[in-house]
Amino acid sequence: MARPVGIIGVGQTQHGRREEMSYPDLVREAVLRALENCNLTPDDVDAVVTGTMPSMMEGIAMTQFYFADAVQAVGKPILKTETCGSVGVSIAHTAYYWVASGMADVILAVGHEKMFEGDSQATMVTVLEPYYQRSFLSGPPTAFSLQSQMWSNRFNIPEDKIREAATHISMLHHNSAFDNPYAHVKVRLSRDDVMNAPVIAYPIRLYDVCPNSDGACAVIFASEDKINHLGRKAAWVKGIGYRGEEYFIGDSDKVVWRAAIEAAKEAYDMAGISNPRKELNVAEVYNPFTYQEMIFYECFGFCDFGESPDLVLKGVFDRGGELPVSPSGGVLCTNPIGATGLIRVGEAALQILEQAGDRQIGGVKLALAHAMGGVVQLCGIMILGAHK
């Protein structure tokens, strides 16, 4: 049986361009601002998660040695974890099972990515199958390109429905990050803005896509003894789901995605959740582009398929509506790859712990946080929860 596991602190850094500061300086300021949160020093931690993108994108091997100071790790045992763009939710669940499972009471899983230091398009580029997939998809916009037209045609949206809905859900996130003291892009859009802003890759215009981001965030797992010793207020975590599928991207179906279905299924069914929707107070779902954000809302069931568009112009997502999503601002305007699913699940946390300042979303008992990864085949769901 496992133990109860609850999140008690989050720390991040001011992500964006930080050309100011080296990285493992950029880490230590997350890790202390999480120590800091919950009022705990280094001694106090058990061990260390951490993970990157892979170490290409770092330019250095074994991150996990290189940020050994700046983690608080010397002298303790520490994990790396790498999943890509999952990489921040799979660092939570190996933080999760390595608490529930008895073998540590405090865990600290630290998620960090310095982008303007390295080619992140070239990485994701060449992390693809060099003979067939690189050639034609030139990365994740490309790829999101086409998984959006899939999803327009299999459900016979109109394409003028959509755009509408993904620009209403670029300018409620922009908007969203003026309140996020962390986010990295703040601009206010206005309809035309993103209406008309440059293609990137059919149907995706240049708001629709999220930014390079320096960052790091830093949460601490720990168990019902010492949360209860430390008297501590904690978001529980009441519910995981980790799914893959097959490599090749045209040999899964990306619009009805099995990964992000039954990962969130799995989820559920720990949670005891069987209407998101009406269950959920609050969803930081992984949304690096505005399209696939809605095919993700499908896909956990938040809507039908072929739903979403309708639902979001109605404003059901919104900050004010029956199920706000991404109150932070999400991925679309903050994205450290390799802390972006971890602040997915410190943002829930925060919401659970009523520590989200102006995004704050009132009466939060329940939140579900997200990311996708791998070559577009990895999802992860934590849900946590106000209690027990």
The other form holds:
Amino acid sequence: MARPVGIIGVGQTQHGRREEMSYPDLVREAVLRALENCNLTPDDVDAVVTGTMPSMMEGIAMTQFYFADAVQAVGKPILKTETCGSVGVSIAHTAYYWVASGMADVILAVGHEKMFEGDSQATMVTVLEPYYQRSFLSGPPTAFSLQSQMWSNRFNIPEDKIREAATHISMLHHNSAFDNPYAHVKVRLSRDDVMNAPVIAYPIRLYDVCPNSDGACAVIFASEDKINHLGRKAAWVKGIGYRGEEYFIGDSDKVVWRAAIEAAKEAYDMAGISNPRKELNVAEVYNPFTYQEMIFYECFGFCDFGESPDLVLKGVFDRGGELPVSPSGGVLCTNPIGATGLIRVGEAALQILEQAGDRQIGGVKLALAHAMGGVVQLCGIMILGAHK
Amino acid sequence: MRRVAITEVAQISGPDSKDNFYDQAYRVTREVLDKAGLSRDEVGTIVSASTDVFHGGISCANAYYWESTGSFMKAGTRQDGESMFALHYAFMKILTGKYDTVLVVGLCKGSENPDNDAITQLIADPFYQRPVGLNETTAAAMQMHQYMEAYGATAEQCATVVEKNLGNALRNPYAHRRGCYSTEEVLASGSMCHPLTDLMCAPKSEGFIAMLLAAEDKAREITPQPVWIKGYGCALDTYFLGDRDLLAGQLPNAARRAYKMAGITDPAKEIDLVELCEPYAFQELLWCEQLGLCGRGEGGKLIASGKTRIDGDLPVNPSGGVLATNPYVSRGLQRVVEATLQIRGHAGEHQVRQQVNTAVCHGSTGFAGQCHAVAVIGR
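Okay, that was the form predicted on its own. Show me the form predicted together with its partner chain next.
Once more the chain from above appears, this time first in line as the rest of the complex follows.
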């Protein structure tokens, strides 16, 4: 039966535009940092799981082959998990199952993307089938704009209020990024900069949207026996959840969004969480768009439906608030997609291990990590805790 | 450790089909559930296998076929590149006790893809290997050269694999390519990439494969003939072709792991049947050696002895193997389905003569077998 599993090591690259190094070297940077972080050597790793976004992103397919050496997997068993944008959390789930099943004691999980080597928007349009959706749903900003408008409409939230709240979130995360040495976008923004930024897809403006980033993240999962043997502190996996819904965007409700609601519920049930806003100490929400971040708050039970803009403006989700969200600066400031979900897991682990440096939140005992993918379709959650 | 069984299997394969992807994905999923007598709601979760570059120009394949593989509002997930990975992941999900049943689905509609090698060249790095024309076939040709040179294996022995496997495929209704070919015809079939001839290389096929795994108690409720997963092993080799010894790759390592888990000490004696992944004919000989079925360099002798024929003592690829049917991504999982049918005595016209208690299934991807996965299944 399921063995307890903990995270003992986290490594990430300096995310950003990394033209000075090759894609495998970028991956290697994260992997070596993760091993260094927990003082293990590649020989200590039993097996490796990797994952990324579609091959068209960088023009190289089945990257487990290309990165065999970079991820130190030569001679080792491997799995290659790919679930679109949610891939980072899915990689973490795979690592969890591998250790929990008893088939391995130490798993290295690696997610990566080098988005400046390709055209991410062109790639993501190919997620849509060519007959119906591709011709009008031209990439993520359009899809998320539809979702945002559905949401404000459903709950009659005044547009001005949502704009204010989105601006609050944008400024919060862009400020937090300065405390994260690995974050990509570091710009000081005034309220006016955010409010009056160019429209990307109405109502979404430039600073409501994540960047393209080059980056990789590696996280080391270990069994209880191994953790005890090493005498290390661990961030224990307390809950996991994953759900997916219809591929055609018009087929499902993206406001009272079942995939998000039920993925969170599965993870909460496993972790024994009944009041997430009270019980969680920090949440790394997958937030490529400010507007969508608020929808996640509602679906994850951080607040009631339609209520999130008020709470955002009250500072409930600020770094000193009741439930700090994305103190790393989040996806809004760093988005190497194949790594992004795993960075959420890594950041949540760092908070529990008290290794988060200037972005550390005090006394984190329970943390949530999340990723989303597909055609506004797939949601994955991992909850980590300080105690087994 | 919990015991995990393959309870029901289904497959759709061939060269092409008038049916669209969704219909095929749905049908194969539905068939397995119907055979198991389970509704979609009763299935724990789903692990699929597909690869975006082998998916008709649509990325994030798993998002595309999410509902048609029964995944709606389930914790479905996907493995990329090698469908045996999906078997492994599903197996682990049951071992943890979180799920009692997991549906495994492999999907590849070859007829909507460009030539396999137009795709496999995308595995080659864009700086050194891709510009010189490296793809799965050119890499295999170099490996075949080395194999023949090192051990004195002959082109005729390699051609015998084609004669055997395409002959076996005559009896398999799911095979894409089949026929009675003499070794002379195989050798004269045109040069694909010297020394590989056309018939020595696998075709490009469609393959939708589904199976339901279950924990022991559940498995016994579903079927009187559970086929147990006894061992699994996998190993990845280094990347650059010139850095590798193509005759001493990672298959022995993967096999050793699977055999250890299954308690197999003498594979040549304890294994009754092998379904292996041989997109290039000579690879069947090399893989047989590396699976420990004969000595190093003795693959040629093994096939010449007739032992691996469908009526031999150790049948290898009685289904016709990948040479007959090559749904690139799902070809590994198809080996597991075929071995399951043989263990149950349900393989129909290509059922082997002797009772099969223990079978080895093998999947391989990457140039010249950069990655190998081996599963041992049995009664």
